[in-house]
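Listed next as structure tokens is one chain, alone, in the form predicted alone.
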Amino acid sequence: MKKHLYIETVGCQMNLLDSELVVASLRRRGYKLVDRAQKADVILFNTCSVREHAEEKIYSALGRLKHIKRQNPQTIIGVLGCMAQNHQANVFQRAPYVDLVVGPGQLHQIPGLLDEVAEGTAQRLEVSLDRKGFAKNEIEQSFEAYDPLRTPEMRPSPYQAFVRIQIGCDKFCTYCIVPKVRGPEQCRPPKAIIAEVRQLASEGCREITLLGQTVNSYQHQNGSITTRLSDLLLQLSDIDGIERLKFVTSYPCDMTDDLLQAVGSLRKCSHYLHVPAQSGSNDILKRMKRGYTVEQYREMLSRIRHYVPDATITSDFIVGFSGETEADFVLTKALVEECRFKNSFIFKYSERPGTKGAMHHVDDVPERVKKQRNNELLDIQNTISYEDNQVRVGKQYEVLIEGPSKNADKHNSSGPLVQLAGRTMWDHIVVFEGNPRLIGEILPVTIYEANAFTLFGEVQTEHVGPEVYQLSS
């Protein structure tokens, strides 16, 4: 009899990939994925610890499962990922009906652990070593990379895939919990990455997004041979079937000229770069231990514009970090207005126990001020995004058609047409009416309307009309 699996994922692209791989491994053991926890024999939450809200959301969801466990004690409930590594046995204390707590370095153990729990084994805790008190190689080994071969049906889209090239982080920004919960920075061998991408291409995948906590820090040493991200992109661009290459998230100090030259010269590389700034104040950047100044960030942007003149750049900002004054915030607003990012992900500072920020800096900005600054910065960014998108009206772009849009069910289309969504090589979201048979194709779409977040267009079945904006060979 098949077991039924429900999994809920919170967090970044790395978490989405981890969930995909866990589901694939369990599907191979006969599990069937279901869309509601009430239908499942196994309920898993893959979690994030970057912000307190994400953790509390999981505890709230776990609280709603009490009655399921009471009605069917055989139901297995598991907490996976960053929150599991961060809270460890505390998860059992807050939710004693949880059976399994598994860190991101132990995901490969999940099938066996589920078997043990089903056979009557007590609660299982499997996490990596703490980054203090152990030898570096022991810590690295305890944060084991999990990148098994996948099956196409497990990907959200058969035409797109995340590929992990790096795990962990050694930057130790004072606000960030990632080095603690994801472990030391470790880079996968290029041979393994290339083999995975070749397999994905053979299964019909057309777009690859390379993942790493600071992905442009990628550097793998094999004897006298050093492979950088620029070298890896060059090798991946030769793989038939792959039409687009992206990478996230980049660290400003590691945005090297060789990498920018590769992005600018390789036809398959998306001209989209996500490079978080976090603040426009040097005092705050120093307190965050970001490792660069605002002037150095501007210089990096200048080099991006030199090597990739048409690049779209997105950023992250934290408002209300410890000690942030109104003057500091004004500097952040000025940086956003100057740089005109395609988009910015803006967050209110959330103190994370165990970070240097929590140990050494008082979380002294009132919540109402954080909220006000968050909304104010968001308004500035949305205005910029709207203005920049208006410039794209009337132009035509090559769009990889990903599938039905989020609002396809609500959109009134006629006949066989549905509202489809896709992305340009600059990562703009484009929606338009089209036949579902177009999904997976790369086609020219003419833009007739735009808001701050989305371009609205019309697919061109004939390659006629306005100039098509695409990356040249």
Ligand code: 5AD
The other form holds:
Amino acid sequence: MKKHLYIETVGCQMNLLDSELVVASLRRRGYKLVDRAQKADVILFNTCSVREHAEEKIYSALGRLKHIKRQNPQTIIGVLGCMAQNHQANVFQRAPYVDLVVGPGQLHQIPGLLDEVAEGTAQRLEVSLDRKGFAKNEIEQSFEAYDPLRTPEMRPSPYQAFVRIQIGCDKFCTYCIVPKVRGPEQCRPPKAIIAEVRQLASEGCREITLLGQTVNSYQHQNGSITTRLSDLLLQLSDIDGIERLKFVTSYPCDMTDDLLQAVGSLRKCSHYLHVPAQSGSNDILKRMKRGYTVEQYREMLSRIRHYVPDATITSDFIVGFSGETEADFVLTKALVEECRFKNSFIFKYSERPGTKGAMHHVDDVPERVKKQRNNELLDIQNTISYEDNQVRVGKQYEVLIEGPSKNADKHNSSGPLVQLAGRTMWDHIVVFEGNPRLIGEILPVTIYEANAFTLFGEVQTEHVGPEVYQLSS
Ligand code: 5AD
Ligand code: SF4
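Form predicted in complex with 5'-deoxyadenosine, following the form predicted alone:
Following is the full complex, with the preceding chain placed first.
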């Protein structure tokens, strides 16, 4: 009999990829994915620890499972990923009916661990070593990257894929839990990455997003041969079938000229860069140990504009970090206004036990002030995003059609048409009406309207042949 699997994922693209790979490995062993925890034999949560709120949400979700476990004690409940590594056995204390706690470095063990628990083994905890108190190579080995071969039908979209090129982080920004829970920075050999992308291309994948916490710090040494991200992009560009290459997240100090040159000159490279600034105040950046000043960030932006004049740039900001004064916040607002990011992800500072930030600085900005600053910065960013998108009205963009839009069900389309969504080479989301057969195609779309987050357009199908034209007209 098939076992039923339910999985919930929170957090970043790295987690989405991890979940995809865990699901793939379990499907290969006969598990069937279901959409409700109530129907499942195995319930997994792939978790995030970046902010306290994300962890608390998982504990609430686990709380709601208590009665499922009471009704059916055979149900296996697992907590995976960053919170598993962060809280370790404490998860069992807060939720004693959890069977498995598995860190991001042990995901490959999940099928075996599930078998053991099903056979009656007690609770299992599998996590990596602490970053202190062990030899460097032991720690690195304990954070094992999980990149098994995947099959196309298991990917969320056949036309796009995330490909991990780096795990962990060595930057140790003082607010951030990632270096603790994801371990030391380790870069995957280019050979393995190229093989994976070739395989994805042969399966019809057209867009690859390379993942790393500081993806542009990627560097792999093999004897005398050094491969940087720019070298990797060049090699990946040669793979037939791949049309678009993106990479996230970039670290401002590692935005080197060779990389920007590659982005500017390689036809397949998306002109989109996510380079979090975090704050516009030098005092705060220093306390965050970000390793750059506002002036240096600005200089980096001007180099981006030099090599990739039409680049869209997005950023992250933390508001209400320890000691952030009104004057610091004014500087952050000024930076957002000056840089005109395509969009910014704005977060209220959440103190993370175990970080240098929590150890050395008091979380002294009241929640009310954090909220106020968050809203204010968001308003500024949204106005900029809206204004920039208005300039795009009337223009035509090549759009990789990803699938039905989020509102496809609610949208009143006529005949065989549905509301579709896709992205430009600059990472703008474009929504338009079209035949679902267009999904996976790259087609020109003319924009007729825009808000701060979305461009609305009309697909131009004339040049792709009468068949498609007829279907979508
Ligand atoms: N509190 C709030 N935001 C945080 N981020 C990372 N750590 C914290 C924290 N402790 C934000 C940063 C980062 C993004 C992924 O999450 O802006 O770039
Ligand atoms: Fe966290 Fe800083 Fe590493 Fe980004 S660079 S993952 S913010 S420690």
